[in-house]
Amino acid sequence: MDADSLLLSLELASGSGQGLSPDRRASLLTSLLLVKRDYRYSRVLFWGRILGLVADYYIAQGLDEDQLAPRKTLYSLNCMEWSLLPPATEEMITQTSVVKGRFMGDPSHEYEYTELQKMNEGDKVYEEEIVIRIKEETRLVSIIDQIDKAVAIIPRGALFKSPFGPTHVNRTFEGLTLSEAKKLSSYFHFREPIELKNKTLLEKADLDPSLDFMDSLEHDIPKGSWSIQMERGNALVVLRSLLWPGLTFYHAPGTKNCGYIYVGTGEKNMDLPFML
């Protein structure tokens, strides 16, 4: 959700019971403006909150003029002091995939797991247990990146791609109509396309290259991983992810008000295919 309209956005997303205390709201309103000024971002998004056992991580993201350029991620424990996180790498994601359970809420906390590695000593081959330590900050980077790639959403038309390449906010976007807002095909993944590149020319024939340049939610696997609900007498559409419980997207049809927030434990619902 955009930090410039934070209070309205939190109100629209509050149907899922995901709110912030008045002092946290006041802190975020001030600190996110400073983050935008100090880091010289074009836009700042309040990404959400990852719940820890000791403390919670409040996450914000900074965007450049090109909306699909890699986003800079920051975290805070008190909504006032923000620390920049390094970009996620494939090595980080592979390394942290063995860590299960809740976050602690301490960035310096280290998870330990043992790995069996084959060792050669002359003609002898034997296995040795090696203890590998993973910092919670590394796991935080990995989980945020996975959630962004899987369930960050933008409505069709909110962004447009210029002929020169960069992607910008569409100033003429006035929201989806009520009938469009009820369809999964009206929402895109807020990231570089993956599935779109595999489509045939015939499938791309009906697409508008300036608007339909991202992957649609209707082809997500497993099917049924999204819940669409109308609230406030059809004045608000809410999408909830069943794959990453805690991700809520909201949009008021006919208006520019839209965004997403994640409030959860940072754990993926691996049992979803068996639940559908």
Given for the second form:
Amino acid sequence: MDADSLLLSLELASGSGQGLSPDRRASLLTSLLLVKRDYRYSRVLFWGRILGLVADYYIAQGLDEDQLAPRKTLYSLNCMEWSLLPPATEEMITQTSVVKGRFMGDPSHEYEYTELQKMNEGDKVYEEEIVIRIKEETRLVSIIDQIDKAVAIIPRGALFKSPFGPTHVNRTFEGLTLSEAKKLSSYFHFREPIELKNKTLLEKADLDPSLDFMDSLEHDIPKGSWSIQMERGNALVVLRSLLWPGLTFYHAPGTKNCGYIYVGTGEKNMDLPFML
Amino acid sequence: MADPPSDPEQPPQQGSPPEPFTTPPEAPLQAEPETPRSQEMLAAQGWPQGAGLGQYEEPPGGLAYQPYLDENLMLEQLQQGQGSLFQQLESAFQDGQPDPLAQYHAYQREEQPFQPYGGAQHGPYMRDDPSLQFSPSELGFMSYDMEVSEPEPRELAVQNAKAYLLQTSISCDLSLYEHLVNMLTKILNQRPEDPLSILESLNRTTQLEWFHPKLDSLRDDPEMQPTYEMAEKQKTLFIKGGGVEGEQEMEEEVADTAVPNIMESAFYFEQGGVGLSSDESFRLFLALKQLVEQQPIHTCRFWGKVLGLRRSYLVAEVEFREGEEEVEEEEVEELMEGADLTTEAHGEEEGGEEDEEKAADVLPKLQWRPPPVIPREESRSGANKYLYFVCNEPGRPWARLPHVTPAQIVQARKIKKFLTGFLDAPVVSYPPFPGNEANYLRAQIARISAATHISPLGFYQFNEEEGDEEEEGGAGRDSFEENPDFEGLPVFELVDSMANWVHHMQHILPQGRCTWVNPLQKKEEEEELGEEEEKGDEGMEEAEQEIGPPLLTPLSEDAEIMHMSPWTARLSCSLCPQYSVAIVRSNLWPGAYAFAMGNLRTCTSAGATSTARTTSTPCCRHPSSRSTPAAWRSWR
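Okay, that one was the form predicted alone. Can I see the form predicted in complex with its partner chain too?
Shown next: the complete complex, the earlier chain at its head.
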């Protein structure tokens, strides 16, 4: 959610039950302003909160002019002092995929993972146990990246692509209409498109290249991994991800207010196909 | 837009200036406030729509056609020529037709809003203004073939270009000219910042507005219908019932209502970052008040919110007044007994058939007997201590959840499914769940309550009754009351050690009940099945008595989940510890929270549970272990 409209957004997203306490909200309002100034971001998003056993991580992201460019992620333990996280790499993700369980809440905590590796020494082949240590910070980076790639969404029309390449915020976006808001096809993944080029020519002909340049949620696997609900008597549409429970996207149809927030434990719901 | 009245083949050929002026009076009547007027004016002036320059294809002096002259250039020249045209206009026609000119000027004045503030007559936006370019008199002028031979080709080109722009497309009545006028008008009116960057979007929205104008205000927007309906329903919540008995009611209400102080607990939960927004909490309060008025309720509490796929549930934990419940219960019991009888009858019939078949064919006899159904607990005891009502949104009617049976709890421990939001939806799972969503929800509520309802040590104390411990070994005492001498623990102690918190809901045994029942006690009807079966059964199992931790055990006794403590306790605000609240969060059932502060009565709130355990620890435990079953406790 945009740091500029933090209070309103928090209130709209409060239907999931988890939000922020007043002292955190106040600290965020102040500190995100400073972050924006110091790092020279054009837009700062409050991404959410990852619940750890000992402490929680508060995550923010900074965007430059081009909305689809890789975002910079910052984390904080007290909503005041923010530290920049390194960008996620492929090997980070594979390395941390072996770590399961909750986050500790301490960024320097190291997870120990013993792996059996076959070592060749001359003719002998034996297995040796190697203890791999993974820092929690690395795990944090990769989880945030996975969540972003999988479930960060944005309504259709909120961004538009100019012919020169960069993606901009659409200032004339008036919000989705009520009927559009109930369809999954009106929401896009907020990331570089993957499935778009697989569409047939017929489908592509109907697309508007300035607005439809991202993947829509319609073809997400497994089907039904999004829950759409109207709250407050149809005045608010809330999408919740079932794959990463804790991600809430809210939008008030007819207005510009939209955004998403993740408040959860940072664990993927692997049982999703069984639970549907 | 309707076509303007066609006065096409008009005046210019006849060369009588006055005629074009007859139509202007009509124009104001038809004109809409926006730019279509420009077209009207054009038509009023007799300018034929899209007719091209057919009438003017008599270029005097053999001028070459240069239709593709740079339009800007032409317009500039025209602008320069405008002044001369005006002057010629005025000089030639001032005496003759003061009225038409006046009308013309009237138009001009009305055109003012479309021009920039303080725009001079020859400002940049004037050049597109049809009324100025192509004044009525000009039409007559042209055919006279006067001194204006030089600007002529450029004028022709301009007219050409303009006529091209004025062409309406095949599929609609909108011409590019008009669309551009609309768009520029909109930009000028709204003055957005950096319009160049949003040019395409403006283009799109202008077109949209043209083709989808707002419906008139008499008809309701069909899209908003459900929103309005919901608002109506919620409005009834806010209206206080019964005007005449107002005073008496006030006194009664102020005295003692079963409705809890939702706003107060919402405030404390908010300190911990949990809970719905304040207006939602207030609506919830009103909905609970409505529930209390409708049902004979003794105590009521907001248990929490359970998120579903299509709709969510708001759950209220309720205790009926004495004696109120029995009516409904009897009906349910009759149904159950009826079901039991039919199954028993079935068993007897099968026995009979098998005997007959014995003579003909020796079929292997079915050794397996379904395990005896464990009876559910009585209301107001054990897992059925409280009654639960759910509703989807404040304003909608409350629905009562049925009591939970041990079989449902046992099965609910084995499956993990999302709730859809509709109480009668089937729960399709393996192992099959005996019941529909209402039963599943109730079972989950029972598990969560049993695992996560906690309170500070000393808040509740046992009733002083003797002889409790001898009953049914291990069942323990199941009643407690508030401790009037409770002084409150300092917040730091509450946060530091989990031993300062205790469970105040009974633990649910693996059997599915809170008090153990020996399933092997034969009922009379079962003995008719035959002696062989009895002997077989006796050999098979000896039911072990299942013991769970007694009531009011501290949290420090809870088993760990995968090497982590099942509870996380924290101060709500580290910056002001003297005023903060201790918040305890369950790691087993994410979404279960409890808060406590000094003397304050602790409340627990469920937060929003997604009815799924976060960890995958197996739920079967030894009867002798003291751990709580993996369940979310909602804290309330």
